[in-house]
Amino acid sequence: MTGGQDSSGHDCHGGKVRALEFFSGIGAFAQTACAFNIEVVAAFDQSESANATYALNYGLQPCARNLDTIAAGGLPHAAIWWMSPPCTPFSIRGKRLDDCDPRAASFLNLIDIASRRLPEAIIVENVAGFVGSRVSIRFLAVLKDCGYQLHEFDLCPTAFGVPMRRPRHFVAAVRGTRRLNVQSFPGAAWQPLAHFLDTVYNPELIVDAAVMERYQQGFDIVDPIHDDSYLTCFTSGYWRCRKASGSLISLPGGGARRVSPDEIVRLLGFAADFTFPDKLDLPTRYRLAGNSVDVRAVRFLLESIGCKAMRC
């Protein structure tokens, strides 16, 4: 036992529960941890822009090393592991190479380390295509062999009353003295889309008229004046893709604009004071926002593994 913590990742003097955030991105887990008795002691991501955003908002610099070959000794002890591995090996928009995709190697390595480290709780987020994949089957088998109690969740912002469809698959697993509390969805009241949108926006967000004319049939254009309006899932390629990468907002005088990166993270439940570094350009901000996770889903999952909310 070193540094006042036991080997499970708890502070021996009644302090915060230690957590690791793998594939941390802009820190949806860290954003949520402040409402719980949880301290993120290390985060890992290879994106320089994501790490700069994370450090700016949470005061912790993520480690940029490759997780494909990291050893157990390179990870601090922690009770909770959050993992949001690359979705490309499982996405219907990709080739679905599964465990043959090099981008799955880091998650496979962490599965092996977890089977030896045995954190109290593990939560994994990915796209719906993760279900039934060879990587998923291996992961679930390891969890069961190691004595974890687990549950799989399909969560979407709409379950929390948010007007955006972004379905994601989650696996929550606990062992030892922890027990899963599989809750029903909160049934939150529907929030109109207009509540999440800026009244003043960057003119750069307006879609060029020639692009609108050519691709309009493939666009999902949403009028926020209607209280039942909702947006479809934003991808990391929203800025460059012409269609099937996220909704557009119709403009009163005709035409449409993109939803801003700030509006996307607002829809994902990030706090009002969340910010991107000034040096990041618009396409990079879109990529980071499109790769992130719904904060409300993270909160729901933390409550499901027995974490109790507190005042920040």
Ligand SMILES: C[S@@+](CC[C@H](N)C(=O)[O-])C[C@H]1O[C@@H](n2cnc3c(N)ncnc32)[C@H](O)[C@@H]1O
Second form
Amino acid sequence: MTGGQDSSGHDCHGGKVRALEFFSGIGAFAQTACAFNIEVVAAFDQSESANATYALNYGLQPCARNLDTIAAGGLPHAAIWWMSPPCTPFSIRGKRLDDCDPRAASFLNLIDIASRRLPEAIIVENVAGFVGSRVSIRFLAVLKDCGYQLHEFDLCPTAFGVPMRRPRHFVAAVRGTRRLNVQSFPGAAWQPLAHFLDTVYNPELIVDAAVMERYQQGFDIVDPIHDDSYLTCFTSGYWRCRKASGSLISLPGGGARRVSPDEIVRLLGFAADFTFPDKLDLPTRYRLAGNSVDVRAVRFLLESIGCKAMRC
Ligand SMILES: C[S@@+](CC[C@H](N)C(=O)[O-])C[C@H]1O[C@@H](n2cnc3c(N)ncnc32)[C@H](O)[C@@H]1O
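Starting from the form predicted on its own shown above, please give the structure in the form predicted together with the ligand.
Shown next: the complete complex, the earlier chain at its head.
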């Protein structure tokens, strides 16, 4: 393989900017990158079901290595690093053990490798609880020491007119000839929830009447008939959790149903042809969809590090 620089001096290969997608899951970054002049040359995730979904949709088999211990030598050269490390060490739903949580080890390892490999651009996604954490403070300090220009963003699908609250924190950092291009939000028109929902749904999604009665108070039940209705963030445990893990849809005859994994990825902005492997059961699909990232936010972040969309 021969590498080179594009007309703006950015690291590229075969006319495309090379990128690595760490903690790739179902590939919100790969889903977005195809609309840019970006080639994901390697993806990394230790989940077999995530990797099967990624390979099916993007034709690239992610590396199943544990990122806690991967070494710099195990990473191909790339200009852009996308990272969505586990949010459990920082989530207000968890114990917030921060850098003492073993699930933070992979990101800490990658911060160390990044400080030696110095990719042109790094983007990190996490929950709001990441802000001010010891891991975040260390990450920002390393970026500054290494000469990166950086900007932090709080983005939510609602800012793009999508009826779903899913606030996330992002850090975008660039160095060398690459410059940050921090834009204000496009101010997209609001899209009614009904546009994202299937008219025919799997009866398995209907919440059992006994469960409804027992946990009714804890459920956020949304009626899509109202144009201003919106859903609240789906967690990876939406299938098994009884409350506070994501909104339910009220049914015309009474009762409620869960939002399907396909509807969740649609709300996240994945393309209509995105699909889960047939072999994956419903709880696994929920876990994968609930872990993923808003594609419009990824697009916004790529534009903010100077990448140009080729098509919408
Ligand atoms: C927040 S999700 C990222 C989702 C992804 N950005 C997407 O678009 O779907 C975190 C992912 O990191 C993976 N992961 C967590 N710890 C890991 C580790 N130590 N090594 C490799 N992958 C890991 C999980 O399997 C999970 O898919």
